[in-house]
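Only one chain is given next, in structure tokens, and it is the form predicted alone.
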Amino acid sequence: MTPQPRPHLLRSVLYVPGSNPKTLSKAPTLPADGLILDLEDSVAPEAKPQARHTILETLRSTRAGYAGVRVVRVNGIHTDLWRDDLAVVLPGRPDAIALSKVESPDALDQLTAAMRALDPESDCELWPMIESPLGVLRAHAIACHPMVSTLVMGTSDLERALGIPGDPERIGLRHALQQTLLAARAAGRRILDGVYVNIRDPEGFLAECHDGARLGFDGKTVIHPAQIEPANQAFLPGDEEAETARRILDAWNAARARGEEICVVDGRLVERLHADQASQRLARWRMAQA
């Protein structure tokens, strides 16, 4: 069974530590487009058993009323923890399972087999995290796995693996970001940019959001509530762009009614592909308004 990606915006997806009940209870009230309920890096080894059950209760309590995407990040396939993670949280019906440090489709096969054994009817999506050089090199094969809907960049781990310092221009990451994005698009998948770890640098965060949007990412993973609204704005067409998209579609539809395949809007040639792009931008803008 191949899951159908849910038609959600993914401008901002907030990591939430599974060992923090207070934060977990508040997170669904925030304007993020999704939550990654974390059992991996943000949870100490001794806290993981309780964190699993806390996340399960969060999943159950948000299943009916939460409009965003509920994702659980389990521990890596190289550990002895991920099976216990799945066994506890899968009955909560998460929308997706995020798996850290994926370097081949084999890891996703193992995860899928375990999910099927626990729940043969599960339609849970997989969100593999690309955070190593080998993961980048195999990103297309990973993205083509039938259960994958979204790739997630793990830029902090990738910087460490590449031996490069973080810098505002992300020069050392450029090739990896673009290659992984190309892999996602070639497979018809969504892709999220990595986190910005300095929560006291809103200007730097916003600049990185705009950089990710220009590259073509669908949105950004965030680690603090203050980062949600800037990400939502950066990865969404603004009102002016929406109005331009409307005019392009109006002109294109008028041209088609005359039996023509091209028209001119604001001095620029408009063909079918431009009309399709305008339609997509306008659809994203309307989703956000709703």
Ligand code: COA
Contents of the next structure:
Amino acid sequence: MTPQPRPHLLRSVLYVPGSNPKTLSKAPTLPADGLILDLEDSVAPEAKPQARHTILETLRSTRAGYAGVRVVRVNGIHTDLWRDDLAVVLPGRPDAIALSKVESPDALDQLTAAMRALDPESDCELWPMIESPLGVLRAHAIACHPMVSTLVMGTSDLERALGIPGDPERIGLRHALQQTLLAARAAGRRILDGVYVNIRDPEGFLAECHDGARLGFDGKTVIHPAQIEPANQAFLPGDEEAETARRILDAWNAARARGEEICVVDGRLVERLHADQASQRLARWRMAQA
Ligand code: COA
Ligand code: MG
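Other form of same protein, the form predicted in complex with ligand COA, not the form predicted alone:
Full complex below, order starting with the chain above.
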């Protein structure tokens, strides 16, 4: 059974360290489209047992009233931590489990089996993180796993594995970003861009958001409250774009009423596929207005 992705925008999804009660209580008050409550790299080994319970509390307190997506990132399948992570947080009914460093669908089978053993009714989505060369090469098989709704790029780990510096144009990451994006789309999944680690560089962050939006990502994972609004703007069709979409749809509907299948708007050919595209863009814009 493939979980139906919840009809959410995912323009900005905020990582929140599971070991920091202050950030955990602040996170649901912020305008991110979702939260990734983290048990992996932002939590010290000795803090993980307590962090599991703190995250469980956050899940319970946000079950009603929080409009965004609640995701927990558990430790990788190669560790002896993920089973305990899952056992503690699953009763909090997260919307999804993000699994770090996924390199094959087998890891997702193991996670699904453990989830079903804990809760046979669980309809929790899986968000595998693609953050290694092998993960990128196998991204399509990973994305096709029936429980997967969303892929998440882990660009910091990927840069380290590739031995490339964090360069503003992301030249060394380009191929991996595009290949993983193709894999996600071929499987009909959503995909989020990686984080921008310099939290005091708003211009650099915004440029990277626009880069991700141009590449076709649904949104960006972010690490700091100041990164949320710029990401929400960058991954949103603007008012002008929405207006153009509306005119394309009107013109195409008028053409259809005349029994025609094509028309021209602002000097550009409009066929059914452009009308569909315009309609999707308008739906995203409306969702963001609501
Ligand atoms: N989620 C929720 N709240 C956050 C936050 C986050 N990720 N990052 C910062 N905040 C809060 C702070 O608690 C602070 O709250 P306050 O004004 O009520 O005191 C406010 O935002 C401003 O924070 P600031 O002082 O600018 O940052 P900081 O020095 O406290 O924290 C980081 C900087 C990078 C340590 C922090 O942003 C962080 O932990 N980010 C997430 C890291 C992570 O999860 N990494 C794993 C995935 S890559
Ligand atoms: Mg990582």
